[in-house]
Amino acid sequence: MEDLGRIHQLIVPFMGRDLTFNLDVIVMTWIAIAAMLVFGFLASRNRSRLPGPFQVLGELFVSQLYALTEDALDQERGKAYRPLICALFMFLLFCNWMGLFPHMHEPTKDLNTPLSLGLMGFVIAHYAGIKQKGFKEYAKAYFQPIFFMAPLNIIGELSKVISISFRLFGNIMGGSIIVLVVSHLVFSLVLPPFLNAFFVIFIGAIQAFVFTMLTLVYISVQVN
């Protein structure tokens, strides 16, 4: 239980201020990226008409996510965002599943990770909207249905970043706390391994999918 609030930090003085870096999150994030690269290499090498297990998984991820992207946008515009949606889902999935392994934890358990991904999706969605509609038409949407609704519409758009980020953070952190508390209550007997598998595998996959689909929906709303 004492490990719950323990954070390994790197503090770097910069222009009279201290920049604080969470070393655990940085290391785990790079491990997740490395795992994605290894998976991509194994899935794409020696491709054949009788695929191996890695090729099957890779083709399943890519084909399904590409299809969902084209359904939300259209076939032409979907081509630009298919790699983003696929990479985002796989990155979150690998991050969320890292809690299965000893001495490793999910980077998404730190708010900075889902918040930065939420901001990334926000910026991409609004950039796509401006590019598709032009700035004048894009800005006009904030004054609908009446011009003095603009502040509420702007707050509504900004709240999407908070909503999508805290949903992912809360579910992953909440699952970790539940597993940790129950493990101490029952002395890590039978129940905690099943709880850990449920929260890490099932809830982790669901939350990765939900975050990715919400990002796709935000992009779709801006460009359509």
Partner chain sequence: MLNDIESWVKVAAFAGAGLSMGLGAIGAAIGEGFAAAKANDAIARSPDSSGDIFKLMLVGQAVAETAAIFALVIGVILLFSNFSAAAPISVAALLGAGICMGFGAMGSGVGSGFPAGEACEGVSRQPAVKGNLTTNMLIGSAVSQTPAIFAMVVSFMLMFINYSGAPLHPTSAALLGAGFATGLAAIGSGLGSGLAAGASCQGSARQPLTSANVTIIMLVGQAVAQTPSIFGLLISFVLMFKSYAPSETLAASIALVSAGLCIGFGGIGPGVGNGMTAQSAVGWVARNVRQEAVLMRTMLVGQAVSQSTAIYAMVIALALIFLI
Contents of the next structure:
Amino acid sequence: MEDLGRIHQLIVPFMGRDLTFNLDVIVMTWIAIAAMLVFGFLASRNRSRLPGPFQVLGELFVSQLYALTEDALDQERGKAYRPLICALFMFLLFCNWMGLFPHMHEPTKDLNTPLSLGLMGFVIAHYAGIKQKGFKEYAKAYFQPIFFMAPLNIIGELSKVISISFRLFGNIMGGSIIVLVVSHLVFSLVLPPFLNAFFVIFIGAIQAFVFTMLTLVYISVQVN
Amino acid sequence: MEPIRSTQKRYCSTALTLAIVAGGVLILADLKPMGKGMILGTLFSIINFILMAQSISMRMNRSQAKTFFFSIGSIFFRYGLMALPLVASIKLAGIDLLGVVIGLFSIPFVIVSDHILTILLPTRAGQKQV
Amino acid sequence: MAIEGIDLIKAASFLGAGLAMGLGAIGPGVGEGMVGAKACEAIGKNPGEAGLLTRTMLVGQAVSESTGIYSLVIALLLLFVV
Amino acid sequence: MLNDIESWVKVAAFAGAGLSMGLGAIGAAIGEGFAAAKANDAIARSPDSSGDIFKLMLVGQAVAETAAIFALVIGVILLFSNFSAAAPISVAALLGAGICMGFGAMGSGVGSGFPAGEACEGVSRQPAVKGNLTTNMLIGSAVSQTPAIFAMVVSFMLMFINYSGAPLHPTSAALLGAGFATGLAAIGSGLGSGLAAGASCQGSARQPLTSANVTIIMLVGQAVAQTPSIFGLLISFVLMFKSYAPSETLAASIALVSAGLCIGFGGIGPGVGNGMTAQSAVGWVARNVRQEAVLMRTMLVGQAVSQSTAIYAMVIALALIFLI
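Moving on from the form predicted alone, please list the structure of the form predicted together with the partner chain.
Now the full complex is given, and it begins with the chain already shown.
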């Protein structure tokens, strides 16, 4: 129970300020990236018409997500964003499933990871909007329906970042706390495997998909 | 009422067998209070299940408001019965609270796991339709 | 427990912030759910227009979410400005 | 009287037991009443299959009642246990435990009545599919119990963790807030999951061939509809396990209680709304199974957007806890 709120931190003094690194999160993110690279390597090595197991999985991922992107944006514009969406989903999936292994934590359990991914989606969506419509048209959208609604519209846009990142954080953090606490209460007897299956595999996959879909939707709202 | 009786018989006997086996194992493993509690809890769970079946046929052929009040009445009566083992386990040192709580949930547990086993092991499907 | 003027005001504003956001979330939550339900129904009836329907759903939800955002703004004002 | 801590602890335990049992029983009674009313209709429509309907109701009720039995267990423990280490802080902890379990059992109790009722009606329409229908109903109502299980976990911890070392003033408010957070947030999720499960029973009775697809989309919808109660649980755990500096001011205590109220009330609406979206999506998957993928996607996006108000409530609650 004691390790509920414990964080390994590395604090580096830098130009009069303290830079704080959450070591666990950084190492776990690296592991997720390494897992993605290994998966990509295994999936694309020895490509053939009779695909091996990894190639099947990889093709499934890529073709489904590409179709999804082209559904939401259109064929031409979708092409630019396909790799982004695909990579985002796979990264989140690997991150969320990391809690299955002992002594490993989900990097998404730390608010910094979802918040930075959410900010990334926000910046990309608005950049895409400006590029598509031109700055004037883009800015006009904020003065709908009347000009003095502009501050509220801006807060509404900013709150999307908060909602998308806190949703992921809250689900993953809540799930991992439930698994931890219930395992303590029942002395790790019967329930924990089922809880892990539900919260880590099922909820983790759903939330990774929801995060990706919402990023895609935000882009498509700005572009169309 | 014949299908109800057979369903009852099946689930009650499974739950009782499971409870006696688990209770026996626990008693042999020197956790006597817990084993006793589990068997006691299962017994009351079975009594509750049987009373529930009796109340269902009484609740039919009435209006919605009457059904609601009848439901409340039957709930308070049955839960009063189920409170007995819990109170006993809190007051007496020889019966463990956790065992009783686990025992009280044995009937729903048996029902749900029976149906999930049917999905997982298709060979049971023929046996299932009683 | 000493209750003085400034303490009372702070306590009241915290309670107000919590209730404003909490109760203010009920309406938009149910309303957006209804929008989603109707959108699913429309897609079930007319799958060809799925893209347009999803976009309409998002716009409708964004509009009905604005009351939730007003609650958020009020709650933040109560927390940090009062 | 005011300084007699032991009797105050007793009063809190009795009040908590009353709240837990009373609210829990009302929820279960509403759910069972709904199921029985639907079963009445069903028997009136096809008296031949009354045996099957009775059997289905019995099995469904046994599972749907679980939430109320949780409330019973918590209520009896509160009534009859001797909380011997009667510290003043136990007053808040016991009251919080009762509130949490009572409200938490209410939503699941009402919600799990929906699948039982719809399944009874379904059997009267299509007696041939009763096996699939029973399984579907049982899975649906078992998953609808999850918010009540969260509430039970929080109540157990409130009752049995020893807080006597913690400073009385902000901590007692935090424990009360923890009870409100999980209990109230569980209402919406329990009700919403029940709506989804009911729609799936209706759908798989109308279109028996789609029953596997319907069960899958029901599970996804229910899992997402439970997010608000997971947020409530998260805030409860933060409130229970954070260590507080002693503070005599009213503001510090009120901030923690209102954090609990904020996420508690804030979870109700999104939970119900998510359930409504899932209900409609499940129903239309049953009718139009070829559009399963696009319906599932729309449902997830719709639910995710309608959750955002619960997330704002969680943000305000976290701000009340950590920034104040």
